Amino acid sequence: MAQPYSLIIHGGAGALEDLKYEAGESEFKESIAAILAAGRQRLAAGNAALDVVEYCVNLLEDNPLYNAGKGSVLNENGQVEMDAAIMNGRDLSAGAVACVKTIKNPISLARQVLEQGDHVMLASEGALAFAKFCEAATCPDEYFITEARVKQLAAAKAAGRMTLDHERVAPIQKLGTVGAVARDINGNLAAATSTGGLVNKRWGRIGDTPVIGAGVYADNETCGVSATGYGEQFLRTVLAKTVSDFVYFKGMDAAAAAQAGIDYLVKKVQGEGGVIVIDNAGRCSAAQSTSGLIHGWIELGGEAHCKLG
């Protein structure tokens, strides 16, 4: 018997107050609404949650508004290095790629790793060799680099620090790491996360996004989770799995588990970021320790909602 579908997506957590004074606010809302509508159409048609989260993250990666795929932030050498991961809650299969360049849609390469099945994560040159084997779509370096990201890197270097791409170091406030979680009409959960990482990060740095249990997690018995924020803090707290454990061991719903996870993040490492969650009953929720989290959701086939705070 078909069950109501649910979908939630995010485009990053951080200090987003300035967006209300910029033309960019409407761009983000329109983008989130369009992706939710596209995801709804596929879920309503009976597509698998795994396919839908990959599809939604593809759309986010293709939009230069976000720090993933086209428009990814730049590392200390002015280069794009991207991470992505995807997980199927039905059987805990997962795939991830780290430190990849030229790959148009890193989340789709992560999906290929999942489907191939021998490994969970491939990195750098090994991941690129696998991409050639899979005939993954590639683009020249220029495709990924935007003027806004170049200015942002210069501001971060001038400040002598690494930053989230939406911190108030640069005058241009763009949003970050993207993710999607879905529950399909068969009750299966899936989650996906993709990112360009931190502005001015060290060459070769890998954050939480491609690490199963840190930046992404999905289990039909508990929930699906996608995270965004300072990756090192999410790695230290294994946050996505921690949220799942609150459901498994404490019997929490999506809202309680998301908030408990963020409370734990702050308590243990003063962490900055957010999570989106769909639990095994299809309930959607989000929580963050930052002042904002751009996200949108459709709960149990209902109306679509978008929120920047």
Ligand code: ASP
The other form holds:
Amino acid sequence: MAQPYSLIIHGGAGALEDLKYEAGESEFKESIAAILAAGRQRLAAGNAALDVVEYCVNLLEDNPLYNAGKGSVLNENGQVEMDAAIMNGRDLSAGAVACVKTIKNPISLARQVLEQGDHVMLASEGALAFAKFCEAATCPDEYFITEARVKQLAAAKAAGRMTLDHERVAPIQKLGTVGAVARDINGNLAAATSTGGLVNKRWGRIGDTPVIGAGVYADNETCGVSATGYGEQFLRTVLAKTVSDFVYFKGMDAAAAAQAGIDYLVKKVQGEGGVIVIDNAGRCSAAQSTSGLIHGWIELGGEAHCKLG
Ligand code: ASP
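Can you switch from the form predicted on its own and show the form predicted in complex with this ligand instead?
And the full complex, kicking off with our chain again.
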């Protein structure tokens, strides 16, 4: 029997208070609402959670508002290097790409890694060779680099820091890493995360996003999770799997597990970031240690909601 579907997406965590006073707030809300509506259509039509999270992340990657695909933040050399991962909760199959350039939709390349099945993660030049083999869409560097990102890097360099996309160092802060979690009408969970990483990061740096269990996780028995925040802290706490473990070992629901995960992140490494979660009953939740987390959700086929805080 068909079960009610659920979908939750995010556009990054950070300090977002200033958005209230800028046009940015409505831009974010509109794009989140449009992506939820498109995702809803697909889930209602019976598409698999795995297809829907890839599709929603594609839309987020194509929107220069967000720190993924087009509009990714810049590394210390002014280049875009992207990470992405996708996981199927039905069989724990997963695919990831790390430190890739010129790939229009890194999440779709990660999906190809999952489908090929031999490996879970491909990085850098090897991932690009694989992209060629799969005939994945590529774009020149100029496609990814926006004026806002050039200014943001200059501000981070002037401050001598590496920053989250949404941090209040640069005048332009209204952009973010992306992710999606879905539960389809067959009760299958899937999760996907895609990012340009941290502003002014070292070239070659790989964050939590493409690491299964750190920036993404999905298991039909527990929940689907997509994370955003300082990747090194999420790597050290294996945060997405930790959230799943709160469901598996403690029997928590999405809300309790999301909060327990963030409490653990803060307690262990004073971590900054957030998670979105759908549990195996289709309940949606999010929690964060930053003041803001751009996200929106549809729980069990109900109304669409959007929240920036
Ligand atoms: N987690 C990402 C990274 O560290 C950044 C983010 O979520 O904004 O690469």
